[in-house]
Amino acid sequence: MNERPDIAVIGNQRPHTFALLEARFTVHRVFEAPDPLAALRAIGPRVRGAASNGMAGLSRAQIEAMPNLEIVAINGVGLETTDLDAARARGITVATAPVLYDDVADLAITLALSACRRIPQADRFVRSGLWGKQPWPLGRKFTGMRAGIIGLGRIGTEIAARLAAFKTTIAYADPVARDVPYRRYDDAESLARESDVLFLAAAGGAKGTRPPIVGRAVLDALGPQGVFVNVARGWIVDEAALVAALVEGRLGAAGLDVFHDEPSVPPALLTLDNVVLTPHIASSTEETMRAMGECVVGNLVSWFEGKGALTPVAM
């Protein structure tokens, strides 16, 4: 590049993505200012390319207020916040950050093995002195369970990839067929009932746009024993119903990464024993960081020495 190209930053980075991008682009944090859209704005004709995180995205007033804008680069796989419509319409290229899903099914496993086997409350146990002074209740076996994972992809590819080691057999249930040696069910209530422990790796979608994925039904259909994990999205959750359902003893215990009002967590789930919480850490390493905010600035990198994006979203 024979230029610095002017970036703004929609969505904030770590501070080595920041230093990666200062030293090849022109940068806007306009995320910091008191109106982000207004500074947005400010400078937004000059702005041909913009960097932006799973959680912020792009919306459709961000692309308004850049009329020359030629490429995003999201550090994420998340594009429900992401107004992928108007971009396709301005010939914007979308690009992600795909390199979490190990992470991702790591920490699902990690969530679904502390639930089954009580590990938060177990610390708790010792820390409070009270080993040797009362009894541990017994917790369940996760060898040999029955998984079902609600989404098939890259990040449901890993988990079961994962839940093979632990002899589990596996199902699954998404809307296209996988060329895998796993039964496929039609519908999230189907799949719960034959599972022990349940996954939920689907897809997100913008929030409010469609109808939960996991509701009352699938909860009930994963019962009273039943284990509930969930690494994608709070919202495709009907969480009031999931508070419910673990208060209430028709369901067995939960793993919970993600919430419907980051960072809110109901109370309820709070004062729970048969409830694993994370503050929605799942690609939370410092490698997959540093490989995210990289793959972040090579997008941009790459767009302006004419070369394409990196990893672009097929619109």
Ligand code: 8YV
Contents of the next structure:
Amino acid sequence: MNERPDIAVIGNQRPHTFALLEARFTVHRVFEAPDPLAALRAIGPRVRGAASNGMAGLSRAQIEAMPNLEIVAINGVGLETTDLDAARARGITVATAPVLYDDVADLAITLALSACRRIPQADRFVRSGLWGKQPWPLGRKFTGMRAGIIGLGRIGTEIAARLAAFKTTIAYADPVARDVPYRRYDDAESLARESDVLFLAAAGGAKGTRPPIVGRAVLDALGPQGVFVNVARGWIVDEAALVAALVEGRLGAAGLDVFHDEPSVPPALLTLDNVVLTPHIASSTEETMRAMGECVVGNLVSWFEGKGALTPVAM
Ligand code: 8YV
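Right, the form predicted alone is done; let's see the coordinates for the form predicted together with this ligand.
And the full complex, kicking off with our chain again.
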């Protein structure tokens, strides 16, 4: 690669990723501009590559602003905000960073354990000096639970692998019958009815385009002893129904890493004692963020060396 191709950065990257990009490319941080689309249009014809992330993606308008775009490398695996139809029509290669599955599964188990054993509440109990003064309200035993996984893709499969060590009975709901020894249910509601803990690990789909996968019926099927964990996308849950179920005690507890309008969190959740909340951090470890950034840069370098993308999405 003798030249330094122009790369438009559509969604923010970590400093390490920027350093790697800037060593090889002419980098335009359009996402930082007051009007990112106008900034993109101003340089559009020069741009041959783009970098984005799983939440920002690449829209049709952005694709149209870059008539010579060849590849977009996404720092994440979510494709909900990327217009795959528009990319396909233009022959643009879309590459993701499929190196985060372990971390997301680790966090899913952490949230389930934290919700069952009430870890944040226990931490607050100790810090506030209540130990020895008040009885500790008992948690729930996680080992041996009946676990349901909605979406048995790469993340769901890693969650299942970890659940095996907790002697859980594993079942799943997925449009695709997977070659696994776990019982498959036709729909999320039937799965929830037979689960003590329910993990949502399904691909999202664009916001507002489909009915939520988890609504009141699924939450009521999980029931007042049930634990719900979401490491997928906030908008595939009916968030108002989730809040109501938790407030009214129709759902036992929840561990949530994702929300409908991040970084906004429904105020009612902040006051509840039966929820554990994290700020969309499932892939936020030093190791995985570094690997994801290297994957973004590796895809772009390989492409512009004429060797093709490393981790392209099947279009
Ligand atoms: C990131 C994600 O937080 O991969 C995804 O789709 O949701 C996460 O890994 C996201 O890419 C934003 O950087």
